[in-house]
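Consider the single chain below, provided in structure tokens and representing the form predicted alone.
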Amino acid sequence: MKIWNRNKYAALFLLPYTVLFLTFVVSPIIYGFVISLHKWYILAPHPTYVGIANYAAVLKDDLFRIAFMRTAFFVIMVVPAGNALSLLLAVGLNQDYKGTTFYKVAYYLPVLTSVSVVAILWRWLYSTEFGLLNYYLTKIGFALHTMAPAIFSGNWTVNWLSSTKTAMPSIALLSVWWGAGGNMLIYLAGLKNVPKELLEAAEIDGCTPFQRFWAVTWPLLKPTTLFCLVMSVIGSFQVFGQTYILTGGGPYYSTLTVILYMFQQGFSQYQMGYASAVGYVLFAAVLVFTILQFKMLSVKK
């Protein structure tokens, strides 16, 4: 009876959140799947049921394939580099030095900043005419050209966002900087759980700091790494704000991502059913990648 009363009170406290979760999360997911089974031009009076025709059209869509490949390229650039940077920052800040709290806050602040603010800031940095990056590259190029004119050119200006070769790597660099602080805190929490006795024993045995990290710390960080990788892959596949604000998918579709393509289909072409099908195809792809990560990196007890 006591257990029943305790569970009853717990259910009452959970009821408001449950109602909100069902209303604003579960219901839209179900309704979105229903929409994906219809041909729905949003200005038309009624949607037409077409079954899986939208999914078949998505899989045959060359532009969707381009968007998916661009998104996968973005994930490959961002996930390893972002997690490596986060782990490096966490290891550096997991020391008993003065000022580490300041740096923790400084590195985490970009995570709290809106993507629109971050994108506008980096658009200024990437500007070809007056951007800070090109300014310093020009200075470096001029100095090297002065010292060795036969080897170095004086013009080191880069078209960061207007070249098909540099547009997506530029957005990836922005994303790594923007999200490094989030995983940094998670890695820091994982490092705090590494038993100091094991590290001290390894030090007594004559292990170098790198050997202690590789043989003791890194294996114990495997669950933390798995979590960070899974969340990073999910977040990177959903990249939208950076490409929408900085390039709009250009130049020549070089930064067209799946979510941006879905947005264009839904809110520019008004094809809500097709856009919903694009979203669920992406969901299936991310689910497969997530399962593969769990298979490869899961901790066996």
Given for the second form:
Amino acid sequence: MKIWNRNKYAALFLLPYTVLFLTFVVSPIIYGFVISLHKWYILAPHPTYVGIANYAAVLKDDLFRIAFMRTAFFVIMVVPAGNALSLLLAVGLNQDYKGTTFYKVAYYLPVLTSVSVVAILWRWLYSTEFGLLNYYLTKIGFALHTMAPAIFSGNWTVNWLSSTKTAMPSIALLSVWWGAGGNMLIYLAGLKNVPKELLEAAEIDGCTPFQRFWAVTWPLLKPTTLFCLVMSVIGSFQVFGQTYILTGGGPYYSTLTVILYMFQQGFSQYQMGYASAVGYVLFAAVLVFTILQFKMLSVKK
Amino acid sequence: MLAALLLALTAILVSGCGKPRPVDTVNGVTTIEFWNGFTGPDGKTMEKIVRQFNAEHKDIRVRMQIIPWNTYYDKVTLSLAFGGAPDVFILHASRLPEYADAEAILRLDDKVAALGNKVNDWTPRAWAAAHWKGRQYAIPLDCHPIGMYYNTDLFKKAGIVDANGNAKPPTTLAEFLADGKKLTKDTDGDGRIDQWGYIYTWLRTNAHTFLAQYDASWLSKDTRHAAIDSPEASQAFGLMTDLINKYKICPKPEGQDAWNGFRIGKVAMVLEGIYMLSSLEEQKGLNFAGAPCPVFGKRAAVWGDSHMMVMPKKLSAARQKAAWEFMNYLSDHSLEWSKGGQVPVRKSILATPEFRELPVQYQFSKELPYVVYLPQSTATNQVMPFCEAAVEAILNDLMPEKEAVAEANRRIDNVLKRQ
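The structure above corresponds to the form predicted alone; please give the structure of the form predicted together with its partner chain next.
The next block holds the full complex; its first chain is the one shown before.
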């Protein structure tokens, strides 16, 4: 009671958020789990309880496995490349010269842009016949071909989104571009927290800029790196909008991601129980990866 | 106190969710909601017909809501499951079994029986597609088959003309191959073919047409098993790949670029839906015409679907009456509707001189006697992606045909098992 008396005003201020959080975050999470234990075709009047049958079916479903592997492939491409790029940009923008604000805004703008806008823009860039990328590739290819026909073939066009081999890497490329600015800001904040005197001391001791980064900045940046990696792994496992808009999972399931598969099960096949089970299996997988990352990267106090 | 507050909040939330019970008739006027997905020029046509209906009926007011097709079925399904459903709405014939089987839409047998002889005015295949397990659930508004669009300029340039010098579309496989050969060219001499005789646009409709012409289908006749590994289907897939690899009159599937290829005059022939007509009419400098799909296989057959007019199961008598009146009105006025790129399914309308003056619609209407709908099953919408993926894999040489159809068959059977 004493605690209550002391904190009642705090509780009052927290109440609106708590109510919304319980209503719109926690209860759907619980409800989703309950649904995953049912077979529920949405037009059927009542869901029927099936226990863990949906989970068993998900683990046996080869399309789910394909979707999971394609998603993992996406994560492997996007997380290291995206974080390396973000860190590089952050280090670059952490120097003292004019115009850094302009670049910060420029790199951050894509993050603010909605996925549908980004996807439609890149669809045009990637178009096989009329795309900007292939337009320049054709020009370069033709120029090189006329210079040295023996070495270069003239055809440099890439079937970006229409080949099973290049579709997922193309999606990854645009995702790296799209997301780099977000982590950049976080890395930048991390870099600002590195004490200047440590860097100066290292400089006096005769460290090269690279040694300074490796021996001072990088270890101190570890909590930031952990945060960025964890968040981008979680985010990347949930990739949806890009493939939904650009490829619809094709060609031949090569860009079918787990969330897209869940969406298709839920909203074009209306198998709500099954879709929820897919969601929960992904949740479990991401949880495992997150714990692993914490174990491997966390700083010992 | 906290608990009380929470309780109050929940009460507000819950009470806020319930819609006020709609009143059927106000001052002698029954207002009904009509949902469809006609976002293109067809929506404008429909709006015009609805306005006309409202002007002619003092006791009924129709309020139309257009929802893009890609989210349309989600909205319809959720509204049927959780409330807020419209009073009349459109379903594609291929989706009808899902809603009929779940008893989410109203049986119309009694109402149809009261129509008397008028029922014989509908074309038989569209009429049959309005049924599920022997019961009638819908009134067909139209039929939209695919047919052949051809570029008349390219035909004339290649010398494929009749006695009057008009472009002459192929009607048989032999003619199709011969014309295709003449129309496939490297026009700028850089060693790369840049004008194609034919191109696959939507794999679903194109492959369905080839299959149907060889008496094959995606599912067995009783729709309980996958059947795309049948010998007949193999013949159809064989011809489809031959057009690319053996006869070389068609490139590999190019997705969205394919249709643009025809629009900008780089492709001479496509098999596309009558609903694409307005997209061609908008294209400046394109001279085209329509013709029935050639016979490639054993018999004439072509993919088609219909917009079906249905009512939800839970509907008051007054609203049912108004909705029924409106559905009949739309059908009676489907000549107007067909002008936006549809084929009517009323024999009396098909016979009018006014309809016969619509060049492409009239040509495509010749396909009505042999139009083949997708298999009638509650799982059709779920299994078609597997079918299309198999066709995509076969035509792109991603894997041997045997493997592709076996994989698709297995996935389809999995879905059918849980129906």
